[in-house]
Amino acid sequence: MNNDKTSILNYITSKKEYARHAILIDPADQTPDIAAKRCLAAANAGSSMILVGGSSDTDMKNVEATVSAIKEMLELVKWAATQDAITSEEQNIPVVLFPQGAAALSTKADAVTFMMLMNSTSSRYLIDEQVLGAPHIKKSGIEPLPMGYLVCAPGGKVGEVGKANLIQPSDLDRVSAYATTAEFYGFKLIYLEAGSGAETPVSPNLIESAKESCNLTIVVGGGIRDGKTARIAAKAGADWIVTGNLAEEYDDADELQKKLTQFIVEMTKY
C-alpha cells in the first residue's frame, strides 16, 4: 500500500461487481508465527484485506507482535508476484487494526477500523475508547477508517462485552435507521456483526435493508462458516465478508488456502 492518507479506505470502499473477503486473526487465539502462515495461505487463496484484533484479551504486546509477523510474510507475497501472474491488488492487501479498545493498537499496521459500537448502551464503546485511542492514532500516522458497529442477533461475546442492545432479524426499521445515522454521522463503513462463532449469521433481510438505506460500504462477519453462506450476505449487499474462526480450524497453511479458495470462489460464484 502507498502512504497516501486515503489510499487505504479508497481502496476497501471501491465498488466491485462481487464481494470480497477478508481475514480476522486474533493475536490472543494463536502466535504470531502460525498467525502470518494463515495470513499467507488467505493472500494465496484471494482474500484482499487482514483485519487483527477482536478480542477482549488482545494487548499492545500481542497485537504489535502479531502484526509484525504478518507484514513480514507478506513481503514473500509480493515477492511471489514477481515469480506469477498476481495481480496488484494481491500484492497489496493491507492489514487493518480491529481492536476491543484503546489498549490493543499497533504502529505498524497500514490502518485501523475508527468505529462506533452503535447499539451499545455503554458510553465506553460510543466514545470513551475513541477518545483515549485518537491521540495515539494521530501521532502514528495509522489511517483511521471511520465505521459504524453493529452488533446483531445473537451477538455472542462482543454483543456481551459492548453492552449491545442487540439487533433481531425481524428490525428491518431499526437497522436501516442506524445505517441512514452512520451515514449522516460520516461514516464510509459499517460492520454488521453476529458474533465471533455465532450459530447464525447476520439476517440477509437487514444486510438488504441496511443497504438500501445508505451509501456505505457494507462489511459483515460471524456466523459464516462456507462460500454459500457467504453469497447469501453478499447476494444481500454485502459488500467485504470477514471471517475469522473458519481459519482457527486448520493448523496446516495448505489445507487453509484450499478451503480459503473454494470458499471464496463460492462466494463469488454469482
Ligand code: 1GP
Contents of the next structure:
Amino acid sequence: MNNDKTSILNYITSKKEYARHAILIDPADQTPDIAAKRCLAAANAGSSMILVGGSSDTDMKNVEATVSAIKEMLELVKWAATQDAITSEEQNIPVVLFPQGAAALSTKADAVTFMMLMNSTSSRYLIDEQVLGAPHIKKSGIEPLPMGYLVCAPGGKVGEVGKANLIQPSDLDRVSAYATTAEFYGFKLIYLEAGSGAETPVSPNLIESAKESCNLTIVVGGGIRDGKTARIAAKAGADWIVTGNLAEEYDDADELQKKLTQFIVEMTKY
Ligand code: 1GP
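Alt. form predicted in complex with the ligand, vs. the form predicted alone above:
To see the whole picture, the full complex is given below, headed by that same chain.
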C-alpha cells in the first residue's frame, strides 16, 4: 500500500465483480505468532483484507504485538514475491484495525475503521469512544475509514457490550433508513454484523434492503462458516464477507489455506 491518506479507502470501496473476503483476527484469542501464520494462509488463499479487533479483552499491548507480527509476516511474503517478480494485489493486503474502542489502537496498522455503532442506545458507542480515539488516530497518521456499524440479531457479545437495539430479520424499513442515514452522514462503508459466532448470519433480505437504500460499500459478518452462506450474502449485495471464528478452528496453516481457498471459490460462484 502506498502512503496516500485515502489509499486504503479507495482499495476497499473499489467496485469488483465479486465480493471479497476479509479475515478477522481477535488478539484476545490467539498469540501474535499464530495470528501471523493464519494471516499468511488467508493471503495465500486469496483473502483481500486483514481486520484486527475484538469486542472484549483487547488492549494496546496485544493489538500492537499482533499487528506487528502480521505486518512482518506480510512484508516477508512481499519480499519473496519481488524476488520472483510477482506483484499482485494479494501481496499488498491491508491490515486494518477494527477496534472495540479508543483503548485498542496500534500505529502500525494501515488503517482503522472509524465507526459509529448506529443502533447503540449508549452515547459511548455512538460518539464518546470516537472522540477519545480521534486525536490519537490523527497524530498517528493511520487512515480512518468512516463506517456505520449495525448490529443485527442475534448480535452476540458485541450486541450486549455495545448496548445495541438489535435489527431483526423483518426490520427491512429500519435497516433501509439506517443505510440512508449512514450515507447522509458521509460514511463510506456500512457493516451489517450478526455477532461473532452467531448461530444465524445476517438475513439476505436485510442486506438487500441496505444495498437498495445507499451507495456504500457493504460489509457483512458474523456466523458465516462456509462458502455457500457467504455466496448468499454476496448475491444479496455484500461487497465484503468477514469471517473470524472460521480461522480459529484451524491450527494447521496448510489446512486453513485449503479451507479458505475453497471458501473463496464457492463464495464467488455466481
Ligand atoms: C465478528 O463479523 C465478525 O465481528 C466475524 O464473525 O467470528 O462469526 O466469523 P465470526
